[in-house]
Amino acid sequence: MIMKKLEEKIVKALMIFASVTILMVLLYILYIIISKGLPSLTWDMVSKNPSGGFYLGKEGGILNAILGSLMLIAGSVAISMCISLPIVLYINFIRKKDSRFSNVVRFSFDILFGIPSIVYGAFGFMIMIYFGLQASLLGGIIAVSLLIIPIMTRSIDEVAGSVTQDMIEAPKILGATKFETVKVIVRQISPGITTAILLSVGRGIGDAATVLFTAGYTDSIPVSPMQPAATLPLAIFFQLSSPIEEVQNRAYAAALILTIIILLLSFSTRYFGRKMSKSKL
């Protein structure tokens, strides 16, 4: 009995230590970004495209990278959702959850989940070369979609696996069609879908390796999917590579902007997710 209490206290202490450590690391990262980036954050930086010599300390901004990142992640999430959600519904509610086929699909996505992002970038670049395409917004969207599809699929699958058989059979008993039953299930797992979108957005919008060869980089805002697109991670990378301190501080300001965008997207997604959850009651 004494040993069990001792083990419980040790585990509790380790959990508290781990939680505090993660919180302190997060706060330290935010402190660095805010302390170094906030003084360099100006209205011109978020409202103007880079002018000549911007990466050498001259005037301009990163509006092109901000809009490029938003367009890229919006297209990637839309494509990933159109692929991930049907796969999850099929392996959980059309076929048996524990069938060999469903398990093979899950195992495949687990493998894809662990592949480094640079591999997806290289794979996307290889496909673009094969079809004779240049670096473009469309290429970046496809590459990032490949990156986040495993994340989104497995995240939604974990929630879909918690849906009980009674919940699946109840709409059928009331005379609902298979399509109507799936709609009910999608509403039930909408919080899990929201979480999957948040994880995907956080991974996709902050990744530089995937878009390095596929989306390219430009000082202008793309008006066509076939044009190159700047992204915030690459803008941060290029500015941090500069030997000029002022440009490096702008990189921290760009990192602050990226953090704010992710927070805004997270809060808005959670808000709409909660509204969907309430509407299903």
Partner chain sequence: MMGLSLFSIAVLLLIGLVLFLYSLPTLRDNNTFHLFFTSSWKPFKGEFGFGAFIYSTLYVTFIAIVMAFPPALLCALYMSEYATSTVKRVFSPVIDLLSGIPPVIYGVWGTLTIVPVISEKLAPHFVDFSTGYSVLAGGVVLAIMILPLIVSILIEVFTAIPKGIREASLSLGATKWQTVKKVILKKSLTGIVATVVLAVSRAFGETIAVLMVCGNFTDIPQSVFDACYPLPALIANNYGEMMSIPGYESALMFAAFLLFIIIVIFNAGSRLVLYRIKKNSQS
Second form
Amino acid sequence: MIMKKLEEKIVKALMIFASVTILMVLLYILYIIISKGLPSLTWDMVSKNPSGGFYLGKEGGILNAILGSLMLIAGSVAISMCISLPIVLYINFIRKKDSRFSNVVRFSFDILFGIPSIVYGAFGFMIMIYFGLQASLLGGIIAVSLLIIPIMTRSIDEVAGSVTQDMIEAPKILGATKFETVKVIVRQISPGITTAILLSVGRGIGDAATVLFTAGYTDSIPVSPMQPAATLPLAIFFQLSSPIEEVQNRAYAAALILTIIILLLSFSTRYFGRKMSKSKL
Amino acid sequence: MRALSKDIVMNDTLTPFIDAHKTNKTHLTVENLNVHIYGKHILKKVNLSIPEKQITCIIGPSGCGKTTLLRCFNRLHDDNSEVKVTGNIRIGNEDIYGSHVEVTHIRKKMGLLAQRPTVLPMSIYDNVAYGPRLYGIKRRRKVYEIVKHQLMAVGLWEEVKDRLKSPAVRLSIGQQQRLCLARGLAVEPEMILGDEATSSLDPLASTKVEELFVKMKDTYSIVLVTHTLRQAKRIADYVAFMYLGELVEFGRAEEVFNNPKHKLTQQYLDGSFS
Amino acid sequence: MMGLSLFSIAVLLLIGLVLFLYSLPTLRDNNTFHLFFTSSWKPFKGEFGFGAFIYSTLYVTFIAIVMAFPPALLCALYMSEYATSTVKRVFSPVIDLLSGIPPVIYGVWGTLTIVPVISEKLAPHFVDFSTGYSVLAGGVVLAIMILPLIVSILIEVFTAIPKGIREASLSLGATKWQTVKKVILKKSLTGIVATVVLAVSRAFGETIAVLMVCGNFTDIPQSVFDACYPLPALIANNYGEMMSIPGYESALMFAAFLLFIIIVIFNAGSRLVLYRIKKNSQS
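For comparison with the form predicted on its own, provide the form predicted in complex with its partner chain.
All chains and molecules follow, beginning with the one already shown.
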């Protein structure tokens, strides 16, 4: 009896210890990134392109990478939305939610979700070579789209699954056209779409392995989709491998910028998520 | 419905226990039991005396708090921080919610039979042996004897003796429920609590379990939550009628069924609401 | 729309096909045994032995799983069996954030913290010299990266177990831990295995973070303090020059194909198991 109680206590303590450790690891990561990045984070960093001696530690910033990442992710989200949304509507409302077909589609997206970004990158790269394309913003957009389509589809699908049959039938009974019915459904799942976009942006903007192959890197801001584009993760990656300390410090500042973006995205996902669960009640 | 609920509030003569004392010893006493779940008042000042070695049926419309009450008896609400239980429950002379009382010790005294059979993910044999092993019975011979004895007690031995090592989920639902009963009996409880224990069974299997209850009341006190009046009429010695979290009437089965003291009970028995 | 819905399957097949076609020359020109089990990597001579890379990938993944699984299991059990709803609410953003941090940030963090600790504090006790960029550094960083995945899927697996089974055990007088040990863990064994398989496949493919801390040295690591060179890092590091050396491109695509096939198989298997668990809990 005493042994039983003792065992219970020890195990519970271990569980709490493990959970607290996980929390501490997160805080430690954030602490390191912030404390290392903050000293080098200047206004120039976010407002200027790299100038002549930037990679030797002279003037300039990483505006090219910030804007490059934003353009890249905007394009990718737009493309993947055009693919994901129709798929979700099809497998939930035109086909039966739990039909064999719909489940096979879900399953294949789950597998796509598990494929590492380096494979998407390599695949994108080979396709680009086949068509004679250079590393460019467009190439990056296509590769990142492949990466985020599974995330987007599955997270919209989760919300779409909770839309009940009578919500769809009500407008039909009232004599709505197909298009209007679709509008009603899209409005129903719009919080899910918001969450899906935020999640996809978070995943896409931070990924280095896809853009390494496909988007290239440049010191200027791309003006056409056929030009190469710099991205934040690669800015961090390349600057960190420099032997010059100032450049390394900028890598830390860039890491801080990326982390701040991720934190903001994560908090807004929570915010919208909570709003969503409230509207469900 | 609303009119009915007013009835109880206005009628202050709620003194339901009573003549149980005259004939049978009380086994479990409930005093001023209040339960709040998520701040809602689910059980209101319930007082009840469960007689020893009798079958007590708790009846009432769904949502009246029958199951909540039953789960208070073996402290199954403990792990849910949203459930607040106040009041007194005693088994014999022991305070179930006493500060020094070990919850496992209380639960051991009561075998619970859930609505759907809940076999553990192991063999038939291990299901019954689960409890005894928890209490440190290690010798194979002894464990085997307990398993055999309890499976016989629920009439399952002949049906399963050749496949004791096969997974319990392979049994039929009716067999599973009897296995759960045997499993509960193996820890040598004083009481059996049944939470609509036959509602998921077919009529034949249901009858078998009912017969077991009747047979077992010589040894155990039995408390059954049931929503089928007919079952209560068939096997109950005592009946408690609950409505909207209050205990409306309690007494010997014949009396409650034949001339209920309370208007609400009468209406429920007549089928005016359910 | 139906055509579009088959997009996912089409992409899956297309990736497999393209990678396979590009890796054909490597498969044709090399003895399969040599490809997998020798470590002679001389692109200029056309020698492609993936042994060291495959070994590195397995080694780093093994360390990551061994380090991540126990705390993840304990944490998931605590969250699903013990924690109050308030604790759960407070803790779930922790898991979300950990899984949301980009690989490159983990890489930066790893080079700032793990690498120097290994090089200065840990390694001197065991070996003569270590730069810190090592199998161990890769394993630690990877462990933290797959931890949130394991925790969140395990929580799903545990909550899929019907409440009645827990109550059955508790009402027989079992303590909570006895219930967890003898019933919950037993019931969720297949789910736990599926989760680990899924985590392994995630670990196999992780590129940038591991690349940044593992040293990228083409030799079989002798100890956890030696540098190593996992497959994804190999691909990422050499994409620039691969076009200029004949056969190199095909060899790298073979590496990608290998990753792809293994990960698809692992994913498909574990997802199917997890689906069944979820479905059973709903019915």
